Amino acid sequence: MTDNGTRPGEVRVRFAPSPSGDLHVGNIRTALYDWAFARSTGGTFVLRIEDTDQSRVKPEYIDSALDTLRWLGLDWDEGPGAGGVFGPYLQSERLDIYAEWAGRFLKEGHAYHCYCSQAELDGRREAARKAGGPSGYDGHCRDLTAAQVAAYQAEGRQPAVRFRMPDGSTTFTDLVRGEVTFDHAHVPDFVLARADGAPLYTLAVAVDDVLMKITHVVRGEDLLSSTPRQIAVYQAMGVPEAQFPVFAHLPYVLGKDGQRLSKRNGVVSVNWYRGQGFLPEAMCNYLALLGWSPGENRESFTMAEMASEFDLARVNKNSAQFDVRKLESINGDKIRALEPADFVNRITPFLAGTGLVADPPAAADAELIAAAAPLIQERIATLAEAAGMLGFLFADEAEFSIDEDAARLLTAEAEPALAAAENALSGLEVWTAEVIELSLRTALVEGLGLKPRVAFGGAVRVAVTGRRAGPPLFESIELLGRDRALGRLARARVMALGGDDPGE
């Protein structure tokens, strides 16, 4: 076996959700991690969704769970969509197997009938609380008579599956955490199946691991206490130990105030950060490093990469902060690595998503995104900021408005830097960023005496773009046009006298 727990023959590791909304941070790098881990082997990276609960595994939720994964790159080769000899891939799909061997389990003697009712566990554990000892199952219907069965029976009740957890302890090695040994006294015997003959995860996930040949279970480090229970359904099912799925539990994702990371302590959707213009090389990378690193205090990398060199034994078995800054950190530095064409096709989405142009965008329209982009390429954390930074170029003239902060600047101070940029402008043979810089230096600093950052930071950036911040300014003013700039230029000078707005 080697340093990764991979044996002679095919990995075959798989991500099993469950879907009840979007999929979160936590299931992501899980996922990632599957991922890589099928890629750095050449093995399997199986999907398979875990929807027997579907009063809250929805299919809508289900297709979301696909998009995202697609979106991030992170491409299964057996699964829904993709097929495979193992399937179905919904458990929903795979009820008459889990009945099966509920079934056999009942038969053999790993499992038993209990009767007992909600009120009655809820009754006993609180009593076994209150008396200092342990709170799970106390084997109540584990051994019960021929009589006490038919008395159940006569009440009407229908028995849960219970398995019967065997005496001893279970040792296993974990690939991130070594050498993990849970006592059966603190593993009490656990359902298989509700009365109604749903079946839980327990039975679930174990049987599908062993009839999809999983030879590897990377999860979270929340599922650890459920090992050695599935353990016990392999015995029970005859799997030889040399057979058994090695386990690798990753550790915790923590919000900034260093707990588990969920909705109260951060935004924990994935799709959220994918509306909000992250891009899915960026959330892969900065996930990666969730408790992985490649090596040498690298901090970016491909997926490629990622896929070439990933290793278990690198994984760390100590919790990681999810920082929402390094992500955007990240998120820019890929943003300015995409090449030019590429910037275009993936900030489009955002100024259609906004009403700024058309979806796909007309004409004229896609050569000024085209012509804008590289103005912005380099300014940017998310593309959804491309909204903000270029809405200025798509508004028309009735309905371009300036920010309310940056309308502060237009006073009546600035009335004559505004009135003698409109001035200089206007006597322009020659419309180019270049002419253009010039014919402000001499109007606004050695005209007015301005200092640079007052001259072309304030009042003037303020009046052709309606924010205090932006893309390069004499180039936004090439990019919008003789008339439209010189007709904000304009207004901003009745605003700053004091007058209303024309464009309101």
Ligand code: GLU
Contents of the next structure:
Amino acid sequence: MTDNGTRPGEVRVRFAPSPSGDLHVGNIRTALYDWAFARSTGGTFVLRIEDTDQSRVKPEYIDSALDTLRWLGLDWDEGPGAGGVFGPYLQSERLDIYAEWAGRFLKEGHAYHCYCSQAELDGRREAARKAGGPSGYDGHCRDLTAAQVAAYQAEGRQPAVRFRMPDGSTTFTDLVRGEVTFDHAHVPDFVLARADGAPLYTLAVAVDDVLMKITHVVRGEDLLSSTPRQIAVYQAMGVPEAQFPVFAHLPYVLGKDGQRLSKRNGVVSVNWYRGQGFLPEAMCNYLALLGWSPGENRESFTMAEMASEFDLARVNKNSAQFDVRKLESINGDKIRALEPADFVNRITPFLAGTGLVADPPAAADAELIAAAAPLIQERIATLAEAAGMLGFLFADEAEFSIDEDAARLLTAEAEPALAAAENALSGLEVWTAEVIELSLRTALVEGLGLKPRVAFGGAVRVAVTGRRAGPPLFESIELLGRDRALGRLARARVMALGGDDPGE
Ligand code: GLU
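Requested next: the structure of the form predicted together with this ligand (the form predicted on its own having been shown above).
Expanding to the full complex; the earlier chain stays at the top.
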């Protein structure tokens, strides 16, 4: 330990979400890179919740953010639930710290009281815009006389605390973007604390990055323009330049239309993907590819590989496009790669979630899930598809229904195939997939002269599974059992002959 509570040379990187909604894919790409950077350098991953804006923050989003990060496997070393010597890690519990710094900045002349009302600010901004001038704060209260201050106070105005941006410019070396310079002519004085004392982001973020000994700020490009303000706050705090955090601004994640990813051009909430049965390892693998790859064009990797191979120097400067198809394809690959028992564990909540089985499933259902899982592991791209594919096995006969689209295959023309299948299966003494296959081939392909695709992909499949596509037919029939299979074939025959579905 050094005397400031950190290990010598320790990399300390933070993820600092604002809990004003569910974490979206852009946030998670940032969190993932923060985590991977910390892990690949043997550093410390700090989670800090930026919840000072009471008008936007909802407490339930804090829990949801922690839950999402845990689900993804992005474990943090310091932060809510993990402790750490630089806490508390919820900014709402650090308000006295920000107030103290705002007071110090006022005393030392780095900040001043600003009495402008919102209406005055808006009016002057609009006038400046019309005149073609700069749009930011115009420095109105920078150098008020004692008499002007007294007059405002007599009016009962409560002042905000505004930072006095020094003249000149800020240059820093961004690990992704290289050298970046901001001319302060375009960085107007900014509010540190509102009139009611509430601290604003730029104050809280800069103070905390310093106090939490953050060495690297790895975050989205949307925050690039706030960097000169944060650096100015470090300077006002008296931090030597050698101790400023190093910045790395990650490229935007765009929608397929090339626009910033938003609710309009894609689904952005990570919890939505979770609900659809995307695996956390697939989410992480895919999101990692939005700006980074481990080299040799490798597109598939594990979290452990990312934790050891991640390198900020390889992060792409260009924006990345979020492509849900690609995510689905990676998800399918990861699903296929699961150990069979793991796959069973992962699909079970999805079967329970749609009410097909109890949570946890009864013993007989658990056995059936385990037996059926291998039939679909190769065939699904998301875990939620398991419920659709296996629903026919768990639905009892009163609940079993045939898809509207699939029901179109149950025509009078198809009835002889259904009758032949029912007849063939009813005579079987042994009920295994091989024997079922043999008897159906004999009855339908040889007996009725049907093409295998028609015999096994058509009405018979629809009759027993209720769908046109699904797991392999003979195994499905085996698992369904004799009574239910024969009952469904009989019921489908009635429908094929124009009767209503007797099951409904
Ligand atoms: N709390 C900020 C946000 O969620 C990010 C802060 C930062 O990374 O500097 O947008």
